[in-house]
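One chain is shown next in structure tokens, namely the form predicted on its own.
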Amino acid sequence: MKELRKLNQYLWRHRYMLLTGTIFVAMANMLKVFNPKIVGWAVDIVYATFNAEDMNSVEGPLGIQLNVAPNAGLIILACTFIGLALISGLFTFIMRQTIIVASRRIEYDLKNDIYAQYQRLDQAFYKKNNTGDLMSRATEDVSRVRMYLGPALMYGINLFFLITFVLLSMVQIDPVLTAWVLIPLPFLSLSIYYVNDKINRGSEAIQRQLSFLTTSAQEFFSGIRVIKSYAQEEMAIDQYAKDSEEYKQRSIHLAKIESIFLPLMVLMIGLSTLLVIYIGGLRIIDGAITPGNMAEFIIYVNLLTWPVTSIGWVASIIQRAAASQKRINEFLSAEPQVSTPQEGQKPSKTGLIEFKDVSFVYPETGIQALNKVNLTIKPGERIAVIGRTGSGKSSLAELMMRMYDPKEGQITYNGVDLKDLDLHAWRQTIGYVPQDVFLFSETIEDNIQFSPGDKQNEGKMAPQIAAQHASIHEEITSFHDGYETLVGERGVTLSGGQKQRISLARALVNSPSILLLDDSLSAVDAETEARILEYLDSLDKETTAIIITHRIFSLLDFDKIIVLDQGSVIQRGNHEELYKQEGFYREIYDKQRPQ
């Protein structure tokens, strides 16, 4: 139960609804145990009638003597039985409307808290955990926890009151018969617990296989173009059939185990019923109880069937919920390595960016990306960053966005460490286009307007204007639905160049103070790139533009070019200065220059 303590805060939040449900559980069960007494009373009336005994000798459930004719008495008992059943049913309905509804509300709160936590956590967390696991904890694990908060809690409370009231009623009638009747029930509970344990293990194995099957199918569907390109359809079909066969075999194995459940329950309850009939018959002969009492006991045994059986089931749910809550707690207790300070400063509109002896190692891999980088970027400068693959260009962009913090050194904006700035405000000053372009399954206009910032901001431009600056407006208007065109999952309906330019429009729409493009023009042709760079060159002189690229010829008009190699700055200057030097820049320039 240690892992489940985390849920106490949610239980306390909905305590009034849960308390109301508990009261109605008690009231429903209190009425439920009266019905066997009414049946017993009716049996005694019939028995007394056939034996021509004085009807006043028959006591009702509350010790009331019957002073009416047998037919009238049976009618009264029948009406009382139906009335109590209806009231008990009403209380049971209210019980479910309170406890189960409370569990759904807690499920809602828990899912929201998990999602909010996912938003808090940084990029390092998402590189260590795959998407399927994140989704599983927010859906499957939360559902298992909800079973503990709803059905398990409700049936647990119901078990307590029903078993208490039934045992008190049985002991009140005959303690000796009660002891005999209860002998098989502990064995029933232990047997059910054992079978449930087997069922749980089988269910978990099936769940793992289903997760694997779903992941496999998702990968095949996502990579369908690659599969068809390499004519590997048969391989995909065979692999999926193999995974499906494993899932089928595990499901059949579980079905065989579950088939033991009902026969075992019927056997144990049958033994209890036989004991009632045999021992109860002896007690009737001895005059210790009446035939009506034996009828009551048979009903009480059946009333105890589900509670005793469900003890193992409830314990099983609690075990599974504890395991799931442990997985949830692992993420809820995780703290982001990059976070905003409590009283973070708001960044000014423009400022000087400085890298001071910055070194960075990726925490998830241990790879050193940057080593003692010193760099100064003045407001309004047009900066280009080039270098070989793996030289640290994207790492520079991620540190500037503060997706990570440097291992050593300091990055400042107007002399203030980025760690002391409000994280969200800082990122809203930057228009960032990452190397891996991502579009949502929405309209083109929605994707462009996704850019952070106040939508009422005077500097925010219309999506059509941003698209024109990104040289994509004419292509969008040529689509049948124009800006209302749905782009599909991850923008699958668009070309690579179109996705890049829509992502660029998203960065431009908020009129950012700093424009950061991480190799985001690689899929566009030279003419389109020239038009985009022409617009970037015409940006407000206070807007800083930093472009990571591999195309040397697009760099001629930049104020400063930074050349990275193995995480260090090996060259810096404008085109003329760098071309005069022997080194990487001149070598790459000569290779790319048309002959």
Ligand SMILES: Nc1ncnc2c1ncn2[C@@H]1O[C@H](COP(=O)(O)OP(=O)(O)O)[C@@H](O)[C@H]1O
Contents of the next structure:
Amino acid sequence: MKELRKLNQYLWRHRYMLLTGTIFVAMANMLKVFNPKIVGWAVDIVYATFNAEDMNSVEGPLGIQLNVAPNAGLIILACTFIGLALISGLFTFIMRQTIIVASRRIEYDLKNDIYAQYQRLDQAFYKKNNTGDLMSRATEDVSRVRMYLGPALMYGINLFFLITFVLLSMVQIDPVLTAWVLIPLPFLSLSIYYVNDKINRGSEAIQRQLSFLTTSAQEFFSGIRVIKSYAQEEMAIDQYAKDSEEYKQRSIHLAKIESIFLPLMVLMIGLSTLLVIYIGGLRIIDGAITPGNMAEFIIYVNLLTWPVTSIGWVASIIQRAAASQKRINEFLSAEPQVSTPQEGQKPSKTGLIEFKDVSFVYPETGIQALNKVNLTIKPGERIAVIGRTGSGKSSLAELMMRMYDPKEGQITYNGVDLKDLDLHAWRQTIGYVPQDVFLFSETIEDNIQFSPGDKQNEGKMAPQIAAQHASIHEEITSFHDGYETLVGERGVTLSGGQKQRISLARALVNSPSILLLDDSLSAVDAETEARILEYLDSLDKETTAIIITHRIFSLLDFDKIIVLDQGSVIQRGNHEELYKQEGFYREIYDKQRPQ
Ligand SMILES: Nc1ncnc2c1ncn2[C@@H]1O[C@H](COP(=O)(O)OP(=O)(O)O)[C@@H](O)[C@H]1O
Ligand SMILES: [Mg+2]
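The structure above corresponds to the form predicted on its own; please give the structure of the form predicted in complex with this ligand next.
First the chain shown before, then all remaining chains and molecules of the complex.
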């Protein structure tokens, strides 16, 4: 259970609330234990009254003289009983208000910590873990931990006091009878734990199957066009029916186990009550206890059943919480491989970018993406990077963005290793358009204005201007809602080229001093591409542009063209130089030149 120790800091943060809760739990239970005593007294009064030859000799509990008003004792007891129940109810209310509320607050704290860690971790982490896992950590695992912090802790404290008080009262009356009555209870506890464990496993299996069902339904929905065009509707229906059948079976299985639960409890309680009546009867005959004591005992036994039942339940909650907390702890202690230095330098506005013998291997797959790349990019240069798919172009861009750090060699900016620069400031220096465009389900304007960037940035432009430079402004204004048009599932469906240009506008909006476009014009027609390149060409002399592309024909005006192959630079130079050489560049160029 050492995993759960991590939670102590959160518990400590809410200590006053929890302490108040605990005090009220104790008081509520003290009152609860008082009730059977009242019943016991009442029984004794009735019993004594029945057997009395002379009413004057009957004395009720607490010295109440019954000959004055025979019913007075019972009425007083009944009122006390109700009064105690009310107060105890109030205390229980306060107990929930404190402990459960505290557990919700801790859940909130924990979720925020987890989310902050998600933002901190780097791309390598996200490649390793699938989305489902990531989601379940923030939702399912946290809610299991909360079950421990709230209900389990509350019932645990409750059980402790209730059992202690009940046992004390029982022993006080008759230790022998107490010993007998307690015999079946451990069995009850164990069997509940066992059944409960089975129920938990069962419901987890159902949960898994349910999420599998949901995922495959989702898959079918998004792939509905493919399913229909291949006339595979029958297949989809059959598949779904099969998965549903599995879900049904698991649910029925669980229902069977659950149906044992209640009878088992009733049986065990019945056994205990039976013992009270039999052994208790003998003890009354012996004169060791009164009939009222026996009535009291029966109620105690019933009071104990619930706590004894829930010991098993609490134990299994704690066990599951510990397993979940273990996963959370592992996650919270994960360190991003790419991190910002303690006192990172701010990058200067313009500068020289140098790759020095940079090699990179993807840690997850062991694929060597870059191999001893050397590259110098002067401020204001226009660079094109070309090469076959898989030659390492995107990897080069990701290393520049510090999504990953090189395995060997270093990348410097004005002579400073990128690792020594403030990570966020460095990324803000670059306007990066990744190869796989991503737009959020928000308005087009919000998507373009996604990063607030540097407030003092004089070059910061309006989203409309950025969109004009990215040659998408006209199309946006032609939409019904213009810049307020929603993108994504709830909004318009944009073409690949439109998405790419919105993404480009997002990069341009902050007037970054370095532009890095990873195949960002691949879905844009040649004419529009030419317009965009023209704009990039017109940018001030300080702006560096690095453009990764497939299309060679538009590269004529670049200062430098780099050809990558299997992670190595195989050719470099301007168009004239490269065209003179035998090799990849001339091959591709001739192939793409309009005949
Ligand atoms: N996230 C990744 N994890 C593992 N291997 C990758 C990853 N991304 C790319 N690769 C591999 O690295 C090599 C270079 O890929 P990439 O840089 O994307 O090439 P390009 O952009 O030129 O098509 C390829 O062999 C590719 O399979
Ligand atoms: Mg690529």
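Definition used throughout: the rigid core is the maximal C-alpha set that superposes within 1.5 Å between two forms. Residue numbers count along the first chain shown, from 1. Just so it is clear, the structure is predicted and the values come from calculations on it, not from any experiment.
- Once you line up the core between the two forms, the Cα of Ala236 ends up 2 Å or more from where it was.
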